[in-house]
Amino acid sequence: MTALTLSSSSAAGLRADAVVVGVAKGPKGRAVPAPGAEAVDEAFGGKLGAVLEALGASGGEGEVTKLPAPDGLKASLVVAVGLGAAPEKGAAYDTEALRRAAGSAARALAGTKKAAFALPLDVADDTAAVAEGALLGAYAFNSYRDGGTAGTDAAGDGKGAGGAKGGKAGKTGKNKANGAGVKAPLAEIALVGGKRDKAHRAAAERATVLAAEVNRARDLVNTPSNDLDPTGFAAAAQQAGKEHGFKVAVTDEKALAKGGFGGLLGVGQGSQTPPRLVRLEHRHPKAKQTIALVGKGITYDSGGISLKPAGHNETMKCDMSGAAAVLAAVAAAARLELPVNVTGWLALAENMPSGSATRPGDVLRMYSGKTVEVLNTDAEGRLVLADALTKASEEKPDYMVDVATLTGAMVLALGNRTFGIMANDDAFRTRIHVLAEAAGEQSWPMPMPPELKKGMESPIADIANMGERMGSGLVAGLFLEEFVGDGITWAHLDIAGPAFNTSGPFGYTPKGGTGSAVRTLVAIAEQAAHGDLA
């Protein structure tokens, strides 16, 4: 993974390949150098803003302008990145704007060994945002390119998360183009101009862990299904637990059958690779609360017998993004030594059509004892989650959150960058929304209209796995609620939109797996560690 340091050197004096400065939209639309750029502006004779304007820069958010460094700087390149509108006098820059700007700059510096980031770093929150954005922006997944290198070292062992079944994940740390001409990520980031006190150091350390775990989730999501099936995912979880000191227990298909996990078994029975239920556990002696995180882990979703149409299969390796987020969040809680007990549940299966696959019209008996009529085998995520939610409920956590790429309806409702939040408690739903926004993840509270339950009535089973087409994203949440234990405060995050970016990269978000919800889950765990979530 890209290295990060807090440097006492100035932007002018640090030996680096490039120096990154911020530029904002000032009065009358003029480009104004942001705090942190003073030394660079001085090297330009106080005319950095004018030079940038001459090059067409406006300070717009995410805009990147490269120019040769003048005499007076040890770096040979200056990278000016837009921060958007300059704040009012005395006001601070928005942390998400700093995060995205740092990510844009890091992406633009792929192939570079070392860059000095001279962005606004007045308070520890600024340091956290710049560090996090830069580290997330410096991500690349090059494991399968000829001669390529894994763009992160998320697991901390130089192996990346790919190749769980012995695939092609390579070594990290090389800073050169591979055989396909793809540049390696920026190798080293130095934050200059900020303080180096305890608060700023802690902010940088947290950002380093958080970025590593988001990148772990990205690696898992990006790994092709032929190298990451349920057994391979379970092995990756065991490896992560061994590295970072949290417990991992894997329930195989024989134990699932003995235990009556009809949802997991029903979804996975069409595949040659059997399903798994993985339990993760981070415990802390000073913990006062327990949270359970449950992730959908469909390592490939063909739709089963209800086969997806052409054009909808190519990215279905991402249908385990929820489980990837849960694994990463538990690892982050362990690495940060958060004083809260966190259990993670990975509901892992592959949804394939075959002679042994579940058919539309079949009835499954779930772990809870409820029977479910399967009207559509492509509504499989809620079936594996139902078993995991019931099992997690037995431990009576204080709070429970599930995460899933669950419905296309949520993408239609909220777009590709925002996830939906449903809950059985309005205050809890609002709290998660606030925490997600503060973490830099776009989210929106969604209702759970009780009248939609009627559409899931079945003439032969306790409930059907489908309901009304209109509002089907909400129907999915109502289905899951049926499997949440009594008295447990629960929320459901549908990350179908932001989990996998099929368009071009932006800010600190790459193309492909994004690591959506990891930062929100960690924020939830931190809030539970230091105060009540409700």
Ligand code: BES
Contents of the next structure:
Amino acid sequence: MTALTLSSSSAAGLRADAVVVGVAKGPKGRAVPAPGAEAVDEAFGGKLGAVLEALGASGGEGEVTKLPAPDGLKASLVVAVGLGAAPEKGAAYDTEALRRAAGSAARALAGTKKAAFALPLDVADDTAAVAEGALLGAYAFNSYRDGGTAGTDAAGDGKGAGGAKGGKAGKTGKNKANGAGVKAPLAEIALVGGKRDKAHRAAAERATVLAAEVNRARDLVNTPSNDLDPTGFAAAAQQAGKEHGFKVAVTDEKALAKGGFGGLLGVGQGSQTPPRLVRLEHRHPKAKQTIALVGKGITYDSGGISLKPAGHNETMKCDMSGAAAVLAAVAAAARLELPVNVTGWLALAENMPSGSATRPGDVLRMYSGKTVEVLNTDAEGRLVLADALTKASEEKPDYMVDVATLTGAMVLALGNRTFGIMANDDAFRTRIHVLAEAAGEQSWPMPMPPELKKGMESPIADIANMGERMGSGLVAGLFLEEFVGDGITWAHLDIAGPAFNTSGPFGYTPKGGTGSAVRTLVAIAEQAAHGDLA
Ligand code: BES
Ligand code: MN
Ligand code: ZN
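Now the other one: the form predicted in complex with the ligand, given that the block above is the form predicted alone.
Once more the chain from above appears, this time first in line as the rest of the complex follows.
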């Protein structure tokens, strides 16, 4: 993983391959070098803004301009990233603009060894944002390419993600991943020109853990289903627990059968690879509250007998993104030693059609004792989550949050970058929305209209796993609520849109697995540690 340091060197004096500066949109459309760029501007004879304008730069968000460094800088390349509108005098730069700019710069520097980031770093929040954005932008999933960097090992088996053959890391200097032009991520990030006091150091450390865990989730999501099945996912969780000191307990298919986990077993029974329920636990002696995080972990969603048509299944390795986010968030809580108890539940299964698969029309007896008529085997996420929610509820957590790539309807409603939040408590739902925003994740509160429950009535079972087509993202949330223990404050995050980026990369977000919801879950845990969640 990319290394990050707070350097005492100046932007001009640091031995690096490139220097990153910010450029803001000033009055009258001028490109204005942002705070932190002073030394670089000086090396340009005070003409950095003019040079950038001559090159067509305007300081817009996402804009990246590369220019050769003049004499006076140790680096040979200057990368100017747009920060959007310059803030009013004395005001701070927008946190997300800083994160995204740092991420765009890091992506533009893939294949480079070391870069100095001379962006605005006045307050610890700036340092946090730049560090986080840069580390999240410096991500690549190259495990499956000849001579891939082998920097990832999602399966935790030491073979590289899913056992793909890993080659040697790139040579220093150019830092190429291989001869085929696949670039390794920027290897070293030095933040220059900022303070290095306790607050800034703590911000950088938190950002480093957070980014490492978001990148863990991305690796898991990107690993193809032939190399990451429920058993492999459980093994990866055990490996992470060992490494970072949290407890991991795996329930295998025999124990699931004995326990009556009809949802997990019903979804998993068509697959050659059996389901698992994994319990993670981070505990802290000073903890006053306990939160339970529950993740949908469908390692591949073919739809089952209600098979998805071509065009709808190519990205369905991403259907375990919720479980990946939960694992990453618990690991982050452990690494940050948050004074809160966090339990994580991974509901792992592969949804496949076969002679042993659940048929549309079958009735499952769930762990809660409720019976469910499975009208559509492609509505499988709610079935595995139901069992995990019931199980998690037995421990009576103060708060429970599930995360799932649950419905295409949520993607239709909110698009590819925003997750939906539903909850049995309006204040809790609002709280999560606000925390997500501050963490740099787009989300929107969604309702739980009680009249949609009627559509889930079954003529033979307690409930069906489908309801009305209109509002079917909300129907899914209403189904889950049936399995939440009495008196537990609960929220459901439907990350089907933002979990997997099928368009081009932007800011610090790569193509493929994004690590959606990890930062929001960590923010929720931190808030609970302060004792003022909801
Ligand atoms: N995993 C899918 C939802 C999904 C869709 C995730 C697109 C990511 C991108 C889920 O299991 C599913 O198939 N949901 C169905 C439910 C329907 C059958 C009630 C859907 O949304 O169509
Ligand atoms: Mn499905
Ligand atoms: Zn699914």
